[in-house]
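This document starts with one chain, in the form predicted alone, laid out as structure tokens.
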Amino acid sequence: MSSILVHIKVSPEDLNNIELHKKLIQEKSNHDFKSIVLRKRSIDARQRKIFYQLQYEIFIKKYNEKVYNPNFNDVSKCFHCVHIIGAGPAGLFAALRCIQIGIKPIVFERGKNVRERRRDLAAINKNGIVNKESNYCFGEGGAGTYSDGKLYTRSKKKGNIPEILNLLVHHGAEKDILIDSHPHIGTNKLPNLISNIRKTILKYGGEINFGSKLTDLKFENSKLTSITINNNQSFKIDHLILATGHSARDVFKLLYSKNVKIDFKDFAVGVRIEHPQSEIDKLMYNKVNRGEYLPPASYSLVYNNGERSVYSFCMCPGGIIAPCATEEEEIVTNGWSPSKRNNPYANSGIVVEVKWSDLKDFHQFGPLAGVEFQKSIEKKAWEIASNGQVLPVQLLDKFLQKKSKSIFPPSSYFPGFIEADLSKVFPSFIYNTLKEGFLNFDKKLKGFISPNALLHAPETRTSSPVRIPRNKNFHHPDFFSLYPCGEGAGYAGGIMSAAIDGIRCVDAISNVIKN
């Protein structure tokens, strides 16, 4: 026996008291040890007294932590290459996997690099100007770059989570993500990390092309043979990973126009709710003030009325609500947090399931019914505000038809807002299910229905409303060179699961090349 795992719990005030930790480990394990290494950390706030749960690995002999050193290969002159559409988490980790196993990645990204992308984010925040190719959804790093950097996933059986986390640390993330139960990087730190990943890909011979939008696909027999970029550059294709993200509606339409099979997929829409962070802390920690030893609290809520679910989505403690439109004359919201999560407000999507049976008025659009439904809501929201990216909001009390105060609380949403009746934005099944959900959430967290809670509408881009089918070998069932990938294709739901999917697609291509 060289090491054993020991679980201890400590108060928040003693989280960094290593001598106490050693004492508790000694008492619990009854072993002498030379070294201890913290492997997992989580907060247990289920009871009135709050603890940190810690998992230590203790070593009988002195232990020297190994430095993670990924094995990358020079692929600049490699015969085999993979073309990748999209430089979001799926596309970037697909490219990293390529240089790990000796395949050259050639990445096309419609948007700009992270540094240049910031100017377009400033334009939409300050002036309501939407750049259709460079915004919160499109650009280097994808939507994940500027929407928080949450790294929690339930897809643990499908991929090597420690490998992905170590790659992120290797490129600049804090080592805390290796041990936290719900790791988080922070929007302020993600751009530098994404830039470092790009540098690695380029250093080892990969290619990344910005301002490069997929505009056409050509097929012969059962094979995708070439792609067109920006309507004027054609590239022959052996293997194409399509990792475009959930908002690449033009790509969905392109596939549909080319008679490439795509399917409708269930998704969710709703609102983004914002509370003072102090109120959420009080609800979750049972304290008037969380103090200096606990992080800003988060929540996860779900309610099912027997017909459909309503649930919290992408909860951002100490966060900010952002304008995430990808076209003019539409309103879309999302949220993000900086690494310290130290803004005064907490926000979360509260969204309702949308199924094929809900969209009878949109069935004429076939598998694009969900896209058109999303667009209809985003358009209504824009028409109500009619002023750039100013969005419609409503006090939760008023939404629930309760007495509400006349003075609006402040909002973290920078472009501004206008009071509106949100029943004019959503169809009745969304509106009524949201009401049921909020009433249920208040039973679970008494005080969730707060006079300071403000609803921002709409939250429509929770996931892709389309699934691009693929078989067990990860390629499209009709075209063996086309590999639908990540969140846009309907196979991921966040940074980690998208990264996992990008890696799995490359591994599938590698098997084809070897055979």
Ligand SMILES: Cc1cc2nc3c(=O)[nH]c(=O)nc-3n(C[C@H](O)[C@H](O)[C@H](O)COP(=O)(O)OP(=O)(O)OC[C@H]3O[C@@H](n4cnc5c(N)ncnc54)[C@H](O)[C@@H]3O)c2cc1C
Given for the second form:
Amino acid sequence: MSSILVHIKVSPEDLNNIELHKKLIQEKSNHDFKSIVLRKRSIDARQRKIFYQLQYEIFIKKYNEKVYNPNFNDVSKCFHCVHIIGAGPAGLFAALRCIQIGIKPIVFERGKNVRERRRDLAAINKNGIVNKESNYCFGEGGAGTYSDGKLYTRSKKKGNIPEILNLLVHHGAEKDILIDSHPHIGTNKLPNLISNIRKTILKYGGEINFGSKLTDLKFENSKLTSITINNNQSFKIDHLILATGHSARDVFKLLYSKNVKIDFKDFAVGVRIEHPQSEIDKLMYNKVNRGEYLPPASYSLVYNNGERSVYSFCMCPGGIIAPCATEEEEIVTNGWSPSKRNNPYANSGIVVEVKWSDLKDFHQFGPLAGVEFQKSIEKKAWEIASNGQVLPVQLLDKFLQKKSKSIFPPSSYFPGFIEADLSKVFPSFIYNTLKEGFLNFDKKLKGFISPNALLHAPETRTSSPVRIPRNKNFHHPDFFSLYPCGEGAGYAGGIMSAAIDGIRCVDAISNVIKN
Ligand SMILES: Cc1cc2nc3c(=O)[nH]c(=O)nc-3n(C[C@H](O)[C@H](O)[C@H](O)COP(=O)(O)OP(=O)(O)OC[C@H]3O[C@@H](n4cnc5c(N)ncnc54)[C@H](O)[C@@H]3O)c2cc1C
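For comparison with the form predicted alone, please write out the form predicted in complex with the ligand.
Entire complex below, previous chain first.
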């Protein structure tokens, strides 16, 4: 036995008190040790007194942690190459995997690099101008770049999470993400990290082309043979990873028009709620003031009324609500936060499941029924103000038809808002389920229905409303060179799961190449 795992718990004030940790480890393990390494860290707020739970690995002999080696290869002269559409987490991690296993990645991304993309985000926030190719969803790093950068995923069995976290640290993320139970990076740190990933891909001989939109696909028999970029450049294809995200509605339409099988997929729609962060801290930590040792609190809530679920989605403590439209005359929200999560607001999507049977009025659109439904809500929300990215908001009290004495609270949403009746934005099954959800959440977290809670509408793009099918070898059942990948294809629901899926697609292609 050269090492053992020991759990200790300490108060937030003692999180960095290593001498105390050593003493507690000694008491708990009854072992002499030469080295200790912190492996896991989580907050335990189940009781009135809040603790950090720490898992240490203790070593009987002196131990030096191995330096992570990503094992990149020069692929510039490689015979085999993989074309990748989309430079979001799925596409970028697919490209990194390619250079780890000796395949040349050639990436096409419709948007701009992270630096140039920033200007378009300023334009949407300040002037409500939507650049259709460069926005919160499109551009280098995809929807993950200007996000909270939460790295938590439920799809742990499917992929090598430590490898992905190590790759993120290798490219500039804080080492804390290797040990935190709910790691996050923050919008301020992500762009630099993403551009470091780009530098690695280029350094080892991969290609990344910005301003390069997939506009056509050509098939012969059961093979995708070539792609067209920007309507004017054609490329022959051996293997194509299609990782274009949940907002590439033109790609779904292109596939449908080419008779490539795509399916409707359940998704969720609702609002983004914002509370003062101090209220959420009080609800979660039983403290009026969380003090300097605890991070801004987050929550995760779910309620099922027997027919469908309503749940919190992408909660951003200390965050900001962002305008995430990809076209003019539509409104979509999501949230982000900086690494310190130090804004005075806490926002979260509160969304209701949408199934095929809910969308009878949209069945005429076939597998694109969900896309058209999302669009109809985004359009209705836009029409309320008909003014750039100004969005409709409603006090939670009023949404629940309670008498409200509230003073209208401030909002973190920068482009501006207008007070509205949100029952006009949503069909009744969403509106009613949201109401039930809020009443239930307030039972679980007394005070969640606060006079200061403001609903921003709508939150429509929680996941893809389409699934592009694939078989056990990860390619489309009808076309063996087409690999649907990531969130847009219906195989991921966040940064980590998208990265995992990108890696899995490359591994599947590598099996084909080897055989
Ligand atoms: C504001 C915001 C905050 C978020 N916060 C979090 C979070 O904290 N944690 C988390 O896990 N998830 C978060 N998400 C969700 C997360 O970003 C996505 O789940 C993830 O990025 C999906 O990865 P992907 O690579 O599959 O697709 P995307 O990230 O959507 O990337 C797809 C890429 O394809 C490109 N593309 C689209 N069409 C074409 C085309 N025709 N030709 C060429 N390129 C094309 C797009 O420009 C885009 O760059 C957030 C999303 C947003 C918008």
